[in-house]
Amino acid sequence: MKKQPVLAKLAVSRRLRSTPYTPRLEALGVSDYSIVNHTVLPKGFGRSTQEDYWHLREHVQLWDVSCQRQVEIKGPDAARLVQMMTPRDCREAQVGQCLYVPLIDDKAGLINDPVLLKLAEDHYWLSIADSDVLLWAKGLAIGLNLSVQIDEPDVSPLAVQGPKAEQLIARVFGDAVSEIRFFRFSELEFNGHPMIVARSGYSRQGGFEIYLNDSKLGLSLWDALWAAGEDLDVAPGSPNLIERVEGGLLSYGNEITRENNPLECALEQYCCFDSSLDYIGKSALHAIKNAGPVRQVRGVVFGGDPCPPCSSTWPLQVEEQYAGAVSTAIWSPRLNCNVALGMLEKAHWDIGQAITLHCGDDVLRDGRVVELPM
């Protein structure tokens, strides 16, 4: 008799944690689950991709994204940490700003490429990517014998994203987030709990992250974005895929990897090579620098049917000859073909150049290289 299959469950314990807002999104039907810094991250609510993303484009989403774990770095040493750690210039940071800083070591690999939170002069949270980034600065700072606390904080980070993000927020913090401007917080109360609301997230669609400061809260906190939210047609969500490929959002662990450095994946903005300024990992990242990038990252676009997931790297070619590799590719229903992010060669770089990809179920397919994002 043939034995039916069995759906595996994830053993969550205090290894591979679960969060604040877990109880909700079970109950809401999450479907898939992947872990980021050892903390569950909500992939599927029963959607299609594509029905996800034109809601994501359409309404608002609730996203939890706990896995945004903070390094908090803090006292009188704690800007000489940061600023040790990214090749992007703090130096005239604002408290209340946030910056995407790429975080490289000694032969300017990607450590990581969170965004910064700069909450006081002497104090400093990283929301990092999938690496980690919290044993890496306790290592420097214990190198460079700094006067710093390291450690991470009861911070959960829930998301709203989608273009009625602002009206949803705004229901439940008030009017004062309309004065927050892109890339900046404000600490501002929920049942008179101070948090700190930024105007960020991992979509191109607009929305905020609330830095969830006190788990105990976690369920209020969604039940009172959800209630407000009824008539916005507010739903469950987490980055969309399709979403983050046309949108060339990089996602640490598929494009970006400690093998590749800032020029490679197209972040060459964020580094400073001013001499004055001291880094981790700066006479390698200006030796890239003087002799160009061999490789950089490129959005692809390619026909044929809906390729399969992308599980592993597949080669492309032009005329026979390794032109470099897609991390990622999925079916777009905006664009009507299939979309990819990969790592191109230099003589295959530029936009418009055509190209062959090796997908996953063994059809040779006929793209072009284009500009990011889509």
Ligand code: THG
Second form
Amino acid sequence: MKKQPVLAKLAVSRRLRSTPYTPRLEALGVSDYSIVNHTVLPKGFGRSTQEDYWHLREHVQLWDVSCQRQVEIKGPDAARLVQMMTPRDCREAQVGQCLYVPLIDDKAGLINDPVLLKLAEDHYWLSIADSDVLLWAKGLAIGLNLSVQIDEPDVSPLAVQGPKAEQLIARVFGDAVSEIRFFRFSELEFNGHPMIVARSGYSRQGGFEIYLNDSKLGLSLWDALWAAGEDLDVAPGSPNLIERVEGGLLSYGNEITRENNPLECALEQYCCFDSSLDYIGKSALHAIKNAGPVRQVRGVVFGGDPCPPCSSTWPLQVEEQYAGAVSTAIWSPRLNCNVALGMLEKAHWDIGQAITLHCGDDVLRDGRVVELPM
Ligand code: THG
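Alternate state requested, the form predicted together with the ligand (shown: the form predicted alone):
Below: every chain and molecule of the assembly, starting with the one above.
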């Protein structure tokens, strides 16, 4: 019996979007999708998360991360609006630079944690995680009476991740890729079309992100990378849960919500407390800084059999007291235990703290708090 394409079950429409690469991923046997920013994110290809994990650490993968939508902010007040949206100091940012920027509201609650690309002094992209930043930006621009245009351009990032990523990208975009430093980008040509290529991506294995700027070129870009990667063992992939948890890469909507502030999410290094810098949520964030956060993201490891998927949160306990909650958990074949990301209460967040948890079942498991990355 011929297998139904999984995507057919999702009823893709103008509202629930496929991507320029979707036909290739369907042909390669995609088995699971997530939805991010109203766009499909291919998550599995019939192999286990463990197989994908080892492959990512050894070879190179193409990830359809078109769901990392760009919120484009352009115009005379673009720099002002971007700075109002984040506590990170963007005043010295250079054209060609990427910056990981927490976005916060008036209570210092996290709105999103995008990668900011500075394309020109008056032109920025916010490469967003899963929340509707465009509407927030539009509201702020109107409220602050700023002269900016805000749009979602036809840009669909393709991530090339893994130790062989540079070799593969160089074959398609030329040797100039080797000069791109971490969290920097260059405009390189693909078949005569200039495209932004950044050394970045949602893994700790190194790699690049290509910001495809014309949906019509999606299949030829995919095909060029696929053909060039044949002898490099190129495979389709996606952000890998094991790798992400071990690497301490947080996911908006999972580890981070609007209930959390940047200090709880261990994003203090991306916050500026210099009184001369203005942004929305500044006084709330300064107050949290002065009082100190009451909970904070930590790694957690625990024993027992490989845990089931954590589809919501699992409470953590210390001597029958609430100690925090795990938001993502999975078995690590490299560390030979379950690994998790959690939010720990201050009294229990020290590295080495022993905890117990139930993974949505009756089994009580022993674990402890560990440093990130693991
Ligand atoms: N790439 C792009 N857009 C994205 C993501 C991405 N948008 C959504 C999501 N991922 C945002 N989350 C993160 C989290 C961490 C990082 C990038 C995006 C990251 N951080 C670097 C680190 O932790 O070492 C540091 C960045 C810095 O020094 O500024 O890579 O993956 N386009």
